[in-house]
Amino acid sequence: MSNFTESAKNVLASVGGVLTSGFGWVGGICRLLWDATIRGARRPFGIHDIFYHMVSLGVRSLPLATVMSLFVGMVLTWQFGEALIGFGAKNAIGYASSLALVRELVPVILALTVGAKMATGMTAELGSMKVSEQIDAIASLGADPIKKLIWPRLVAATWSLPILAVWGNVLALASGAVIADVVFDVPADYFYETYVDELWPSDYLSGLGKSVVFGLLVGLIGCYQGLTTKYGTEAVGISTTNTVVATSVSILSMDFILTTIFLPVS
């Protein structure tokens, strides 16, 4: 009996461990974005600093952003068309894609593949930066961190991925419409068309606005992670690795909420 108590009271402290761990992470989360929030919409603004980062966030994600969204067009497009055939409907095959594409795939599969590029590489620079005391240099010299490092990086962040979420719709459209027309004889104007009509602008907002709360997550994780990383030669690899998981378990969290308050059932 006093074994059983034993291992239970062990089980509820690791149970207990995780929740508490998973709170203040959560909080401290939340307590970066207030600050960014305040301290960064004070003057100057950085523009300078956004622009600089969304070319090395955005600008270089293109080529990964590129290829994701070619392939992501044209196995749905395939499994989607395959189901099709069953039921003599290989006709609606531009219908049934547009939905899937534009509301969930594209900014999801986005998120996670080029979002978590940009969140390692922002947890990997800061991580670096605090090892190396560079941030303690400068707040030593009067400058704001938050103001100088986490703003234009969170912005830049917020910014850069709807970008790549409207480019990738694009590059899926036309992927799929290929596919359509190679090999299942589905022409390709018939198939933009049917895609075209399918779709209400709320489908295209609903979209964009999950990839901008995505971007918003990943500019978040990946300053926290770095701002957080602790002192020694395997710290900087350690957040790294924390902020992949992290970012994964976000977007597809609250891709459930977007999905839900996007898409009500009536």
The other form holds:
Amino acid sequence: MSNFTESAKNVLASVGGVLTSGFGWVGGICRLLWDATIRGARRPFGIHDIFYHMVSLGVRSLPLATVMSLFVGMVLTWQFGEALIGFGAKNAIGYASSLALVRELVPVILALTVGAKMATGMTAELGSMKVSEQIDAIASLGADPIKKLIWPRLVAATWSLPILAVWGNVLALASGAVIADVVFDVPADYFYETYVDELWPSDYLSGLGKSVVFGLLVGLIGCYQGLTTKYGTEAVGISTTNTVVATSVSILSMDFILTTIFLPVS
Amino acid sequence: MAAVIELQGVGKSFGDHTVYQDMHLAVEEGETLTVIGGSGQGKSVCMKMMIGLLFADEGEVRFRGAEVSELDHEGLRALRQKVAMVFQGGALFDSMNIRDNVGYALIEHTSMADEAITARAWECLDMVGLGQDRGLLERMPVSLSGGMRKRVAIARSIALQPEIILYDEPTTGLDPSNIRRIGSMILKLQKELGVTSVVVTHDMPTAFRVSNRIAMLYERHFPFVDTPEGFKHTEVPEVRNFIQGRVRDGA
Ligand SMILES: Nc1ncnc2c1ncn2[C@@H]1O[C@H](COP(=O)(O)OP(=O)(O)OP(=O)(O)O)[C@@H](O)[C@H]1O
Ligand SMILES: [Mg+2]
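What would the structure be for the form predicted in complex with the partner chain, rather than the form predicted alone?
Once more the chain from above appears, this time first in line as the rest of the complex follows.
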């Protein structure tokens, strides 16, 4: 009995510890968003830096985004095709694939892969700047590290992910059409018509809206983890690893929240 | 003489590791104050508190009478235009070339033209003994040796002509002639521009050469503060052991 209470206490204590650090982490992320907005969104906006980070984040992620989108379009269309054949409704394959791809899979898959890549890149870069005191050095020269380092990365991530998602949607549609045509003998142009016919502007918007939020989340987590890196080089490795876990979990939970918000609308 | 930077009753801990306890130290206007003390005792922390990168848990850190922890963004920005810091590890910006590193504060705080910034960067590099090869301006920090990085870091901190410079081990890793040069530069800035300096160093010859006063960190505060002459002829065993230990190590 006392053994049971003892272990129950331990479980409660560790759950409490996890909750406390989890809330602290979320609080830190919110604080960073607040600081970056207050201190970043004023003249000079740092357009040059933002553009630089967009190009480097976007262009460096283009191959990955391309591969992921092609495969997710093919796999999903194939699965839906198999299921629909059972109902003798394989011609509906375009209708079935479009919503799932545009509203859900392209934004989420890209955020989980490309987004995680962006976030870890930011954590590693900012983390090593933190460890080598470069962030302190920026502050010591009278400049604001939040404005100089965080703001351009946040804006760039928030823009890059949706732009990549637009590209990803085109590819997923095209690769889906190839599968429909080659595997299921549904003409590609018919697939395209039904695919587009099923979509309302609100569907595009909810897909894009998700990408924007995911992009912001990716930037925030990547930067926050970098800034809170402890001293020592192995600390950079630790915080980068944590970034992967944090982005995946946050993106999927945020996806659930956004789906419950967006779905009743459309 | 008035105190420019004043630390009073300062306490500072990291977790349960106490670095400072009831510590007092004042930096007088126009002087060069050298801080000595064993490794890992808190010399770098002391400098970071002076410039508001770390804040004391207890006590007061004042810059020209204003409490540093109470300064807002603009206040800290103004403080850091007057007080510059040379980091122990150099802390050069890896993503920028040497010209942009040295000119960073000029780009941030002045509206100087590009050529003027380059000229000033060059002038500062020359002062730290890097004025032989103009190609240096375009090079990246990774391609420099440790001693060169250290000197570029010094050049970066003097570019905006600060009134107070905090040097964290400015001569570590340099050859004897560059150690002399950095020492001369500190003296020259003091004499010609009235710059106040705080120097952390393990290098006692430099400490004796440039300092007006020396403060020794011992057991979480500064119990021994005296002139170089006083330190040389001190009877206090702790101080004597420390200085002679260093001299013997260096020889
Ligand atoms: N940001 C920090 N977080 C936690 N502990 C720190 C931090 N900065 C310094 N410390 C600790 O404070 C103590 C003093 O560090 P500091 O870097 O000031 O030493 P130091 O006197 O400059 O040593 P050295 O001569 O080796 O440079 C050390 O024990 C260090 O581990
Ligand atoms: Mg130090």
